[in-house]
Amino acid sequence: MKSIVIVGGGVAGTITANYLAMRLREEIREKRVSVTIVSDREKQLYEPGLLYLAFNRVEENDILKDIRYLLDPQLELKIARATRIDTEKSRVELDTGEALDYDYLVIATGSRVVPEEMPGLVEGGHWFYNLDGAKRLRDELAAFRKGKVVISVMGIPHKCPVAPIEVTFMLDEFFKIHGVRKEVELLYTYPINRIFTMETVSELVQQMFEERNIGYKTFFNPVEIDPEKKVIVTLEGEEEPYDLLISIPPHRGSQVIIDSGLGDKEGWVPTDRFTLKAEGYENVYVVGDATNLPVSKAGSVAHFEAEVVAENIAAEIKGLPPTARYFGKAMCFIETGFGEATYIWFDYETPPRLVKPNKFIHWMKLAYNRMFWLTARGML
């Protein structure tokens, strides 16, 4: 029999396993095939959730669903922390002691906030890119009137890169409906030269934050947060006050990977860019946000890598060539507001281009977050 284990139960391992079901129904209910995902939680986050959650416009229940509810019924699922992978043994080791021999690996073991590396954020910052994070914010936006709010991208990459512009437009607009938007000043920083890595996305949202009066720094790179004197301090030498400290914490590849040796210093896996192969793996795909690949960290980039990985694997196993190749596709919705979006779509050789925003692409972005698990089980 034929194994193939997926570490990671988010977006990029569930869509994975699904697929791989689909195209091997016939193998693994014979059970010449099977297929295991090992997760370290029972339910999937909806991650661009945590956006609304910190608005308060969803609740938990409805970002969280059990992953055994998204899984095809032909798969194993394994709640479990994977410790170790052994690419020469082709073994991924469990906290529980249990051992795991595959075929065929799939990574999909995602990123992580790390605002412990940043000195003093954990006590004097917020963020909203994981759950209990976004509560917190949830609660002290509510009781926000007054003073200066700092929405500060702290390293790249990171997840969902069109997140802090949507936060920003949204606290514009959340701070005009509850009548204070005259009180509260707006300064969104980015490291590098412009305020988004992509030129063309960068000069449609300067202007817009120019016409809202939202301020903005770029070369900000902080070092340091004094909790005490809310300040923050950067690698430039400026020191900047807040009221409010909006973050986006550094980003980190999964602690099985570093532990494994298989990723670069940050945690990223190496990976083929049209394969998705790791590099120098025959038998090990890597999919969403664990890559080093120059894409976007977004749950649409893990879908469209997903189709490619299941498709080779699946041709492997039934003796054919695997000719499926990923060309960086990825699509990101932009929320500008609370009744009004645009969207990007780009891929390798294409830049993106933004659609002039408006309530339709609202809509359906509201719509796609009613129907997301319908994609995480394959089906969208």
The other form holds:
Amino acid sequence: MKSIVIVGGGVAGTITANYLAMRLREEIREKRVSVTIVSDREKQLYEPGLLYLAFNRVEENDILKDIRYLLDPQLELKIARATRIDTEKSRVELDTGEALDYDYLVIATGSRVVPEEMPGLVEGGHWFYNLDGAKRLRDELAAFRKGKVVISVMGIPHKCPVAPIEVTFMLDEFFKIHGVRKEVELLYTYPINRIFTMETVSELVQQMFEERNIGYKTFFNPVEIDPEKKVIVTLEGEEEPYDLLISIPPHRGSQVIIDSGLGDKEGWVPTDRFTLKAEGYENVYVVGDATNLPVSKAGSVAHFEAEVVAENIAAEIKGLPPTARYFGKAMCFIETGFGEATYIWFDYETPPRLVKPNKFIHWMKLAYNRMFWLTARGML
Amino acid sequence: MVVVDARGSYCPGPLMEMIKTLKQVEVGEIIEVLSSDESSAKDIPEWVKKAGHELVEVKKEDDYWRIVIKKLK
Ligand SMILES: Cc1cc2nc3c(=O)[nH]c(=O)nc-3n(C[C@H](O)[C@H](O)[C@H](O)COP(=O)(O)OP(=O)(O)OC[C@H]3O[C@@H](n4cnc5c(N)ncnc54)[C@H](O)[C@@H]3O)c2cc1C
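Could I see the form predicted in complex with the partner chain next, after the form predicted alone?
Below is the entire complex, every chain and molecule, led by the chain shown above.
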């Protein structure tokens, strides 16, 4: 029997698993193939929902679902943490003491924020990039009436490149709704010499920031937060004061990648940009945020990559040529407040072009927030 | 001298790699960045100037740029 092991129960892991179940239905039923997914959490978190949770537009229960409920019944689920991936022996070791042998491995261990790596940030700042952070920020925002809010991107890469822009637009509108926008100063900071990595997006967003009286600073690389004085100290030698700091903390790959020696310095797995195989391995694939690819760390990317990986693994098992390739396809919605949104679409060769923000795209994003669970289940 | 070989990575890869390295090395250290992305030849010197370090050299090799800087503070 051939065994496929998927490590990680985020969107990348569950879509890949469900696609495999669809393509290998007969093989699994006849016990010629098994597909096991290892997740260290019982529930999947729909992370894009955190942006809305911070403004109290959705609740915790709306954005968490039991992984069991998301998986095809033919799949096996193990709730455990993978502690080591041994590529020599083709084996994944779990914290339960158990080990899983694989013929094919899919690494879908995602990314995580490490606010503790920025001195002073845990004491002095906020973030909405994980559930606890988003809940803490929600309470802070509900009480905030006056002062300077700094939205600061503290490293690249980070999940969902456009989320810092979205939160900034939403803050502008949130404070307007509460009648205190005139008392609140908004400042957005970014590490490179424009406000976003992609030039076309950067130009339009910069113009919109100016129209809405949102300040911005570029070439801004925080090295330390002073929680007492409430200032951000940068590598460029600036000291920026704040009343409320909303950070996009530094990101890292999963600990198991680092511990197994499979990643680069920050824990991203070197991955072939077309086949999505881990470099140097024929039977190890990487999907979603875990890769080192120069594509966005986004759910949509995980989705498009999962199609390629599932198709190729299924083809190999069936003795067919594995010819599917990934071309960097990505799609992101961009909220420009609570009433309008735009979106970008791009790939390795095609830069994004923004369409004028409108109500329809905003409704699409809100509708997708609810439909997402169909994506995780491999249906949409 | 520390070499940051960022060839094959695109904006903002080489600049961000250089910034990460600069945070780790001692004052006075020379960092050499190799980048195949043309925008690095403009972005990196611009950042070095703003951050108050020394730009030692920007040189076009066959199919990549060599940008050498010195950490001053
Ligand atoms: C605020 C916010 C807004 C966003 N908005 C958007 C958006 O609008 N559109 C979009 O496309 N994307 C968006 N994203 C990005 C998107 O959520 C991520 O890119 C996506 O979740 C990546 O999926 P993943 O499965 O690769 O990784 P993850 O979601 O990080 O999942 C990885 C899973 O693996 C588990 N795991 C890790 N290590 C182990 C181990 N050793 N053993 C067992 N399990 C392990 C983790 O616990 C986790 O459950 C947003 C993200 C955030 C934070």
